[in-house]
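Consider the single chain below, provided in structure tokens and representing the form predicted alone.
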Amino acid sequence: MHISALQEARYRYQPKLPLSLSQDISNIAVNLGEPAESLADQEELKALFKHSYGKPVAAFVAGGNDKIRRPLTVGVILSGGQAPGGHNVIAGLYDGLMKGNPDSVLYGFLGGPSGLTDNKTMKLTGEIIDQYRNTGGFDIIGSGRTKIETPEQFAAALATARMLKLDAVVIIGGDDSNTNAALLAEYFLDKGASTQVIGCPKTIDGDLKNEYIETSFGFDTAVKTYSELIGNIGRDANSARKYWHFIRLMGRSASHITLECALQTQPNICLISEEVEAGKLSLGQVVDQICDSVVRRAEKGDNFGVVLIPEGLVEFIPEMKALIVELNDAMAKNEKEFAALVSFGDQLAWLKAKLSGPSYGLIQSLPPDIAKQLLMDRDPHGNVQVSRIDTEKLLITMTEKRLANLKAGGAYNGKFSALGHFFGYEGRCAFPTNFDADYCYTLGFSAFVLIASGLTGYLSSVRNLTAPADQWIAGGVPLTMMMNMEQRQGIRKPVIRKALVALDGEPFKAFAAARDTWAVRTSFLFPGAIQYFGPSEVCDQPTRTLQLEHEKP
């Protein structure tokens, strides 16, 4: 196998563990606290999770553990989109199992959750694991977005667990995947099965976090990858001095990525979806914000700049959100009728009778290419695929039109030339930072301790992440503790609540305090490439978000 020099060097990196997991494995015990309640809807959730609701938070402490040396058979699933560090979660889980008992077995379920329902597995050996340590991607066993939700799927998962004599299943995924893990744990308990279920918090979007999950893995690497690219573009913009760069970043449901990249690179403009929604800003008002910066910078002779845009912005603009809801509804109810329409003109004419007046007026006013993207095939849930909407091009087109009007009125004398970018998949499979390599390895090792201690329905948890790794606090948090009930496709369902950007939180307040200066003055920062070797302040630093949320002033 041909590998790069960096990959060979990363194979030799030994991830750091907290002191609670670095001692003799026989001395790792679990301390259980008081029963925990869910975030909301306690009675509903208690009724749905009769066997697993109300579990206590688990912390690892020094002490005897007579269960930890027994041989275990475990299956692991990678679920949902890729995030840097997933391979290290599996490596940490494997190493924990082998330290506990070399006769333990780890199966990888191929292609995501469907590997469990279809019993598609591969046995993960040390030789295989060693080829993926400290590397990005999910290619060791592949991933998938199948949801285990029908009675047949749950029964098939149980049949696989019994056939393989699994002591546990570890699900590495985001909020939806770990909601699925909670349901699976409850189902196994209800059926009298001994197979435990443990989750690990994954998503580059950063929206799976709370008091006990300070960040999801992959976020650190993804934002540093994007920030390098944004910094490079900022340097280029300041050199060429003739382009405005509109950069769309991943993050449909929350703007954590965009906010963190802004804190790392100091762009002229950064749009935060949650703020747009809270202020009930129209699309025109968002464009006015951009134009204000363009005009003020042009007065100083600076006809260039950088704009950061969260991927999900259009769904947070009230008028756009209303349009998308109406489109989803009309197209779902008349799927065959809409599919028969040949041209975009035919589609618009058909929609006139299906949309409200304001929504129809809005879609007519949009650039045709953007309007067409809103009418593309829906996702499996019947929703518009926001990642396929070129929001950066929409804003460029509308900014150009607004600036032309300002120029005609004598309020603007600059030059505006814009380029659009989308940074998404570039960050999902990068070599994990030292932080993510350490964090993911600890999450996997912690999952092993939770399994060996007989716990089920837990999410592996590591806290105190702004401290050096040896001071991290490892343990587990009950999955039901992070849940509430939400309306999904007309049905109330239990879900792990997504964490949106808190407008009263320290990261947003730090950004808000500086953005007026950035809007006019060129203040770009250039973070450079991720560093894996060198002083700790260069190689091991967590994100600005974590530092602002958890470090003392």
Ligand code: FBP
Second form
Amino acid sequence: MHISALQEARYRYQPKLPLSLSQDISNIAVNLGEPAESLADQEELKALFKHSYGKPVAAFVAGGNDKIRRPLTVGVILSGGQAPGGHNVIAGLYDGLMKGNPDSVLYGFLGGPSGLTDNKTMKLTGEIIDQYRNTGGFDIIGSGRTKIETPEQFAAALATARMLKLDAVVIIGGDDSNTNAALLAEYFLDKGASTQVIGCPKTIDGDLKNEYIETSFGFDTAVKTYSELIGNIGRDANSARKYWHFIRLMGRSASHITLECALQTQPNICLISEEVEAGKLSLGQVVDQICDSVVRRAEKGDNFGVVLIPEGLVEFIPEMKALIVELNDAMAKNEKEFAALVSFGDQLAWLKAKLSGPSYGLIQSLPPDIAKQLLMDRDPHGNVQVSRIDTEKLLITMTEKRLANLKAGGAYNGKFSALGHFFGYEGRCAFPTNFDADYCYTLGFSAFVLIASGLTGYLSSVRNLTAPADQWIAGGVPLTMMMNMEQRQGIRKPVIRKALVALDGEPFKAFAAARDTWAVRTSFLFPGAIQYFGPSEVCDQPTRTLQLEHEKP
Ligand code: FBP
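Switching forms now, from the form predicted alone to the form predicted together with the named molecule, please provide the structure.
Every chain and every other molecule in the complex is listed next, the one we just looked at coming first.
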């Protein structure tokens, strides 16, 4: 097999562990604190999680652990979108298991959660793991977005766990997948099964975070990959001085990726969905904001610039949100009828009776390509697939129209030529940064300690992440502690709360303090490519988001 020189070199990288985990493992003890409550809706959650609610936070401390050297049989699942570092979670888990007892066995469930329900596995050996250390991607066992939700799926998962005699299942996923992990842990306890369930916080979107989860893995690498590309585009824009670049960035819902990229690259404009929603801005008002910067820069002769757009934006603009909710509802309730409609024209005609007047007016007013994208298949959770909506093109078209009006009225005298970009898949499988390589390995190793210590219904947690890795604090946080009840597709459900960008948080405040300058004056930063070898200030820096959150008073 041919491998790149970087891959060869990265095989030799030994991820760092915190001191609490790098000692002789017989000395890793688990300290359990006070019983923990959920974020909200305590009584409802207590009733739903009879066996697993109220567990304490777990911290790893020096001491004796007589359980840690048992041979264990564990299965691991990669769930949802790829995020750099997933392979290292599995490597950390595997190395922990082998250190505990070389007779332990690790199975990989193939293709995501359906691997568990359909009992599709492969045994992960040291030889296999070694081919994936410090590499991006989820290709070692594949991933998938199946949601385990029906009684039949839960029963099938239990049957697999019993057949393989699993001591534990590790689910590497985002908020939805870890909500699933909590439900599975509860189900196994309810059925008297001894299989434990442990989660690991994954998603490039960075929205699985709270007091105990400082960041989800993959965010660091993804934002640095995108920031390199944005910086390069900024430099090109500044050289050619003739294009406005509209760059849409992945992140299904929250704008963490876009905000971090803005802090790293200092674009002229950066839209933050959460702010748009808080200000109840219409699509027209968002376009006005863009035009304001275009006009002011044109007055200085700068007919170029960079705009960052979070991919989830459309769902945060109140009028668009209302339209999407109505569409989701109409399409879910009349699935077959909708699927039978042949043309876009037929779909629009059908929608006339199903949508409210304002929503029907809005969908008609959108460029047809965008309207068609809003009508595409939903994901397994019933969401619009925002990564397939060309919001950057919508904004370019609307900006062009608005500028033409301004020109006609004499308020604008520049030249506007725009190019659209979408960065998403470019960053999801990059070689993990040193940070993600270390963080993921630690998450996997911690998952092993949680399993070996007999815990279930926990999310592997590593804190103090702006300090050097040996000072990181590893442990586990009960999944129910991060939950509340939310309305999902008309039904009240227990879910892990998604962390959106906090408008009173330090990262947003740092951005808001600088953006007026960036809007007019070219202030681009050029972060360059991720570096794996070299000075620590170049290779090992955490994201600006993490730094600013840690610096908060
Ligand atoms: P996860 O939340 O599962 O980690 O996925 C994140 C993500 O990359 C989003 O940013 C994006 O909207 C979505 O996945 C795209 O997924 P897909 O490629 O399956 O359409």
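Heads up, when I say rigid core I mean the largest set of C-alphas that superpose within 1.5 Å between the two forms. Residue numbers count along the first chain shown, from 1. Since we're looking at a predicted model, the values are computed, not measured.
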With both forms fit on the core, has residue 329 moved 2 Å or more by CA between these two forms? yes
Post core alignment: residue 279 C-alpha displaced by 2 Å or more between these two forms: no
Core superposition between these two forms, C-alpha change of residue 454 at least 2 Å: no
